[in-house]
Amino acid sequence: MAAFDPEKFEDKYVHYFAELQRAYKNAFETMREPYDSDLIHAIDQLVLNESEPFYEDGTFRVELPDDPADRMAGSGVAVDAETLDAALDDYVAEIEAELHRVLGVERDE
């Protein structure tokens, strides 16, 4: 894998995709543990689906669309605030991290 271009990111899904669905399923795949796996499918296709990864200052940060709540209204999955924010903030983490992984990019500390 060619070396991680941030210019490039800015046009990632011409230049990344592979990456970007491999850190995104990678997160999938480890957020499955800690979590009911009917709540991180919903998360996945209701919210993360419409979800922006961003580079910027050496970091990734992932960008969720407004409304996560509102979005997994129709899921048929009963989750209360706590509950769901709790797993979007460590989904959210595990896919940065799953990014800095993936692209072969360090992570500050």
Given for the second form:
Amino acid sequence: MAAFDPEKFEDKYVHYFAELQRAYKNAFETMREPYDSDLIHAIDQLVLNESEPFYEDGTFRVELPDDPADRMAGSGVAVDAETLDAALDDYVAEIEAELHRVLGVERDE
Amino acid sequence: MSTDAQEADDDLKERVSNFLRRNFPQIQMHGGSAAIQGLDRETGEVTIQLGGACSGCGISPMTIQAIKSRMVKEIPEIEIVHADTGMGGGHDGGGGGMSPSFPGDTTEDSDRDEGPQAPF
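Return one more block: the form predicted in complex with the partner chain, after the form predicted on its own shown previously.
Entire complex below, previous chain first.
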């Protein structure tokens, strides 16, 4: 795989779309293990569909929409705020880890 | 609506369909579908519904973002893209998660516009 090019990531949906898809899908599959599948499915469809990954200073970062709890309200999945926050934190961390893995970028510690 | 306006609507709709087929062949190749639910040429708004396997594949969030980002750049008449998987209330996710049910739902003439192969 060609070396990761931060400048190309500015236009990520053209240059890195396949890698982004793979990272999101890998994270989705991983998250279905420890968490309720309905919950992860709903987060995937209702929250992550407004998420956006960024690359800054050697690190990938995923931004979520402002209102994930409100978005989840339409899912029919009952989840308390604490569980949702924990799942979102884990999900974002997993996607970010997958982005580093899939794109072959070592994390700057 | 005049005939000219109707033709312009149809032309724009076809360009949107072609854009989806050309740039997002994964949708159909993975058993999903992308249907144009609404198109307003005056406001430049288009509503696209991903269905089939897209409703639970783990790839659709990124696909939706990519469609939104790219379509407004590549089709000048389009200014706002609404795209989702139609989830809200009833969904069939659950333990299985995936439901590749109606892969051919997308378009009327899916054999017309070739596109690149899905990357995986």
